[in-house]
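One chain comes next, on its own, written out as structure tokens in the form predicted alone.
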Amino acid sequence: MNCEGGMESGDKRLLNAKALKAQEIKEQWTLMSLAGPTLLIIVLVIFIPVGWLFYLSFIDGDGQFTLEHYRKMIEYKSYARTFVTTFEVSLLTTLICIVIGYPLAYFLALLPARWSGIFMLAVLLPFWTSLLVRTYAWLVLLQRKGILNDFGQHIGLWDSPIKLVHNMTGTLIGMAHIMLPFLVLPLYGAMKKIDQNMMYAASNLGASPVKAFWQVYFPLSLPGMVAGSLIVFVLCLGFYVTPAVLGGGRVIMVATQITAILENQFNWGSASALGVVLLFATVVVLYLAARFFKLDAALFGKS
């Protein structure tokens, strides 16, 4: 009897996981249909276009295959300059956002949430005005008789207007103005999360201020600057407006590139091979920022 009592208990066992598992396909079958509008419209909008991207870029004007556009950035030197530019703008708005930001940051998670939220009102405001309107916005104030050259020789700072647009200046100070809410934002985050407890604990077991930041706090705060970082380096990439604007056509993007290359040769396989390579090389960062960082903590806040 035992023995039959066990074998009937370990197939009702049995059964039961069968059914526990018919019953989570099912479940997952039902999300993945709930989710099945969205995942079309991923499809569309961005899987569709970046193919026709890829065809676009190995065929020639009479729609045989060919390899002509990418052989053209290997033999031109333009195309290198292009990309070199397109990186060094790209890291050094990136650097100059993590400056400024990590004190602003720094500043705004000390506050009392009161008046961090109102403090935070001045990070997003700029979010409230287009992007042509703040570039156009920054060439007024910039250019050689605008408000900052007048002022700066109105207190005697220098004799004459210096040249801060149309060069790599203006575009840095004009991509740093917009690209700067977008790392202060994960930067506030990660750092509200840190407990200050940890700090008065550092400064009692006998560590200075200045050490126990860096010790104790600052490393607590990395996945938030990884984050905001990673954020702002890659939107650079494919920035156009404001280098083309307050460039003045002197500091030449990617993106810069590409319209330049549709408006004056109208050729879709040239541009379309930069775009590729452009995404290529954004892949890449992605790649290498997941390697040598934890990016699922960085940006999704898990451990």
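These numbers were taken from a predicted model, which means no experiment stands behind them. Between two forms, the rigid core is defined as the largest C-alpha subset superposing within 1.5 Å. Positions refer to the first chain, counted from 1. What changes on going to the form predicted together with its partner chain:
- Once the rigid core is overlaid between these two forms, residue 23 counts among the residues whose Cα shifts by 2 Å or more.
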Second form
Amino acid sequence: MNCEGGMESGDKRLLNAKALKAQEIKEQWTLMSLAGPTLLIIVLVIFIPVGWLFYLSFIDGDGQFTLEHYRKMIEYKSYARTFVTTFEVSLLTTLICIVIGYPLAYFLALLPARWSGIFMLAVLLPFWTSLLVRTYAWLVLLQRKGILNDFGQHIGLWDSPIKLVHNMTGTLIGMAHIMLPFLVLPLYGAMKKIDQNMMYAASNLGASPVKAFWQVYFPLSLPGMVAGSLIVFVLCLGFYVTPAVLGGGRVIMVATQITAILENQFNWGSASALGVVLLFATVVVLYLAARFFKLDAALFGKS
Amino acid sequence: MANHNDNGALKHSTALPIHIQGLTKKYGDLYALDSVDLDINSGEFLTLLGPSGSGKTTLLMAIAGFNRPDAGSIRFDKKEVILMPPHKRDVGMVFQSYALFPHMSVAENIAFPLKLRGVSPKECTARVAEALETVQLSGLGDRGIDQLSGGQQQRVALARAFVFRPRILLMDEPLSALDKKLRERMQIELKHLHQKLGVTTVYVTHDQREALTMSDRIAVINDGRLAQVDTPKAIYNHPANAFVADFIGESTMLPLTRDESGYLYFNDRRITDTAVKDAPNGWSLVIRPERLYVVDGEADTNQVVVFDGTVVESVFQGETAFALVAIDEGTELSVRFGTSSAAGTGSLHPGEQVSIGLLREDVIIIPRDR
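Next up, can you give the form predicted together with its partner chain of this protein, since the form predicted alone came first?
Below, the chain from earlier opens the complete complex, with every other chain and molecule after it.
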């Protein structure tokens, strides 16, 4: 391997060494070139625009450097409220997804392969349907004269229509539905990796099914759950369509705010500053999560 | 908790016998276990030996309580356990994959069954240390599972299985993941550990040498049925049927004919010196290759069955050498002999004429299957 070290011990160790090394380097470059197009696209559509936004957020209407956009964010309460709402919605959506998704993933992981495939399809099918279609479908279901309200009143659960949409409730219902697969898929993957013998061993050693679950299965599924939750949380932070439609202007998240600023004030600087702060908040969340949990393959491809 | 009163009192646990009756388990149309009857003595090391798919693991899992048989009875001493959930059976088990908990340290893994039984933290620490010492891993308690070698993991799995002093210990091919040298050392260690703990042990393997090395008795299992249950020597020297003769050790099987007075013959050589009863499908002679030897000069045919033949093939294999000798029309005998210079038989050459002898006391006859 290390050719330089063996100089004094004769020429035999250097036989073809240069050619072999050259071949190795050539192979590495060939492999690297496979990633070339992707790298190019990432630079073009991510790094350059983000860098441009970053630049814009420090420029005022006259093209001069300014901190005005960031100062405004601290000055006006509405910005702070937007961020609080964003984190609140993201956190609640993540929690709802965990509560619904964990038992679902557990159920899928316990099924024999043939059946889990069919049920997995049920999870994935909505995933392949347009986001906008699903969001408007919820609007139809949840609105004042929607199917759910009609049904509830018909069987006498409530008397007058209850407000299920154009508020936080509607937003959370819609977002949890859309985000669910992002939690279930990594969680299911983590659960599938748990050796069935682990549970056998736990019960053999004297753990009742409940204890075996909490002391062995749950800790082993935790990395998958953390990875799924992070994906959901981070996606929620920048989510636009569903809160805009189902929130009915009452649930203002950062993405909604950015659109509003652009449409009403055409202020690129302000909008960019919001985007930059959101990006930083996301990076901080990911960093902290990576510090506190040993995140595995599901998120960073580490094994 | 059911076991709570037993703690402490089980300083030296008494082993339990296992009585299995009519145990039957079907997967679809296939009988994984076909009405198995087996009595395992208290303190005994019994090995379930069979090819893959023979039902040996199904039987072990049934004793542990991990699968639900279709019918039958399993009693630990006098207590029927067929309906008892696994966590109440108080049986230690070593898994083929070890099934160590990766989110716990070595010590936490071993302490797991103790904590569930409400053992005080102080006694827990002492017993974990004692168990680690027994498997020669003292001082490694704080290690993570992924920091251990395969052999060390195997020992941790073992320690975890006996630390709570179960009265029955089950092992499912625990050594199959280890390399040959380590496996052979662990076989002896496991045997010593069994003697030390005195616990009734049921061991599953498909490795006949492992079974012969370790067991008090071997239960040979095939197609969900017990083919023979006996001591290693008896299984090897007196196989009850063709399956056992073929599965354990090497063997050549020759069809025998029976004359009207009850003696058995291979072609014109008389094989038995006592009369035997007729068998439905007749009898076979089982010849272990290492029981054959090259006859020097004249042999006393009252004591030796002699086969004259020609060497067809001769192969050196290290500790032994192996030769194929063509005797009668279409029949070849495998002969295996030591390669020590003292043996003097290491020079069989193809084409050579030899006389091969089999002592009458080494004659094994079994009833033919068909």
